[in-house]
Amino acid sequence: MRGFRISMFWWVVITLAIVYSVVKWAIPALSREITTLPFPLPVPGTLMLFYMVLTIVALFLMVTFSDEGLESFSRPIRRLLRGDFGQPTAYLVLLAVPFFVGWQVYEVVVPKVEVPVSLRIQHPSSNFPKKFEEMKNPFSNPTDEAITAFAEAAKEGEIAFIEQVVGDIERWEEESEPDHVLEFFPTPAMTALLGEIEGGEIEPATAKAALIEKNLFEGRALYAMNCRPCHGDSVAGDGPMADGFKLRPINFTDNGTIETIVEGYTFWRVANGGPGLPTEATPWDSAMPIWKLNLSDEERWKIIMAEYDLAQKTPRIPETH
């Protein structure tokens, strides 16, 4: 007994049906399982058209690759038109095909009354903990204790830096042989502090300005190491990796971004990254990593300090203030 064989025509029909079903229903269902969101992520209509056109082109090449394939594909169509399956079947198919095409065109062009889509929010705050609302950056406005400790360390020439910049500073010291490590910072605030160190009396305001300069330097270094690839040197969201994301990194220089949020929210947002956002941020979530897994609180605060400084912006003041 000869094995059951399916003609090329039915292979084409079955393949189109499978591809359409996978893209239309299987992928959204799988996305719901992967993301654990309460709703599936739909495939955009343009992408659906793209996949179907590619499938049709591939099937066309397969069918016309040989005379046997073309003959196997066209045989059921010729038999239908000759009436081999009966005239009622032929009439039914010849009526159903244009009806189906017309119905699809009608569905595309007819105006529809639909519930408005839920707009995506790039920086949603529905799960923003209230305790972060009043947070202030401890490195942009250091305490008196921190200022005093820094002044004492400056007198002794024993300034502690974050480990990420220690190597560069040590190499600079070997080449320059400075009298004081703070000569590494050629800024007015540091120059004023070094002058007061030589005079033997350090004013708290001078030490505070110099400490802020040191914190900014470390923040810029940490920003360059961790954030620059996406947010760019100018913090305008134009880093070398920015074009690789569906959702471009945020432009901090825009007046509608970090200037509109309190520092505590920025700290929480950086700590939790894209995976920590609520459902309002979907379907195209931020690609930012969960930085609390790789950076300490001190490092994240210094990065945020540098971001505001590089963007020439100030954070929003909490309403309670």
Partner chain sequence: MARLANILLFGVALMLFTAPASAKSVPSGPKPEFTEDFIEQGRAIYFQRCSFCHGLLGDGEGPAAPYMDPRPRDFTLGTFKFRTTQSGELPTDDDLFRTVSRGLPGTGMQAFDNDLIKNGLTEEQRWQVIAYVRTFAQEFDNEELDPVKTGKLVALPKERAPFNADSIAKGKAVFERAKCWECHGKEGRGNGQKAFDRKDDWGFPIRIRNVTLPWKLKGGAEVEDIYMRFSTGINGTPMPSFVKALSEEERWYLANFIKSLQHQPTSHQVLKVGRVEGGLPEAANDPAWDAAEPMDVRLTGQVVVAPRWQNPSIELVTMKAMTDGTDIVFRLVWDDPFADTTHDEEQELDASEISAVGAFNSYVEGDGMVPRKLETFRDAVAIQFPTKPTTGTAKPHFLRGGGSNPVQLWRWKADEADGERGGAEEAVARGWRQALKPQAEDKQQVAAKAAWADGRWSVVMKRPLATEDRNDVQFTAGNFIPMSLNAWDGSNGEHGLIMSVSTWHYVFIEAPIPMTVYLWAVLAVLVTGGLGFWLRRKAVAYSPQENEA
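What about the form predicted together with the partner chain, after the form predicted on its own?
FYI, this one's just the chain on its own, none of its partners or other molecules.
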């Protein structure tokens, strides 16, 4: 048995090393295993301090519990200092330890140069006007009048499109000579409408679905013209302009973005852009334009409609009181 015993001194050293390694490397490694994220969970610096102090207190109690323990702990140190392992070793340790401590003290007191970190709140609500909270997108929820008017127009084959898409549709009409202008929509909603027009009787539900489809088409075109350069054609915040901005354009396919806010909030954000943000959302870094300066309410609502559709997300429902 005696052959396996190690002195209290080495006990203390090994225990400290094990506790340190567990906190420093094992916990982060384990956290990566558990979370399967490509980075470890952060271990706060105070945690290390806390564990090390606890360990040292426990070891101190154990060492000073008996005279034998204290003796077993201090003997190797005494022998080293006395020169039992050679005088050069003793002097080396006597010099190395103070310099190591000095270096550590220097590291602690030297002024650290750190880039100012801006903690940013993504959906600030401190200046969000309440009147937007329950706003509904009039183009994804068309009124009965709008639906009737659209059905009438569809019957006549005289659909009023926004001017931005007219050119492309006209060239298509010239080339394809269709029976009805809406034939370029390869979607079930529009096919159903065209079928009913032929039958002579249009159901309001069919007309509504088709009108939403038409609004969505215009919204997508406006998105491609205005928003795509930054937010990308797959609404992933990765457009051709995106890499130039430190604060990257929002990725709408992310679960934490447009899904977690009400439609009225999106409308308000698109209208007022970066400069309309409160300070906690670092407006000075945001490249989001103040779109109310360039786009009409109608254009912005249609864009928002397309955005949610392309991202396959639905807005949060306003809370009713």
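Superpose the two forms; the largest set of C-alphas matching within 1.5 Å is the rigid core. Numbering follows the first chain given and starts at 1. This one's a predicted model, so the numbers in the text were calculated from it and none came from an experiment.
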Superposing on the rigid core, I want to see if Trp103 changes position between the two forms - specifically a Cα shift of 2 Å or more.
yes
With both forms fitted on the core, check whether the Cα of Trp172 differs by 2 Å or more between the two forms.
no
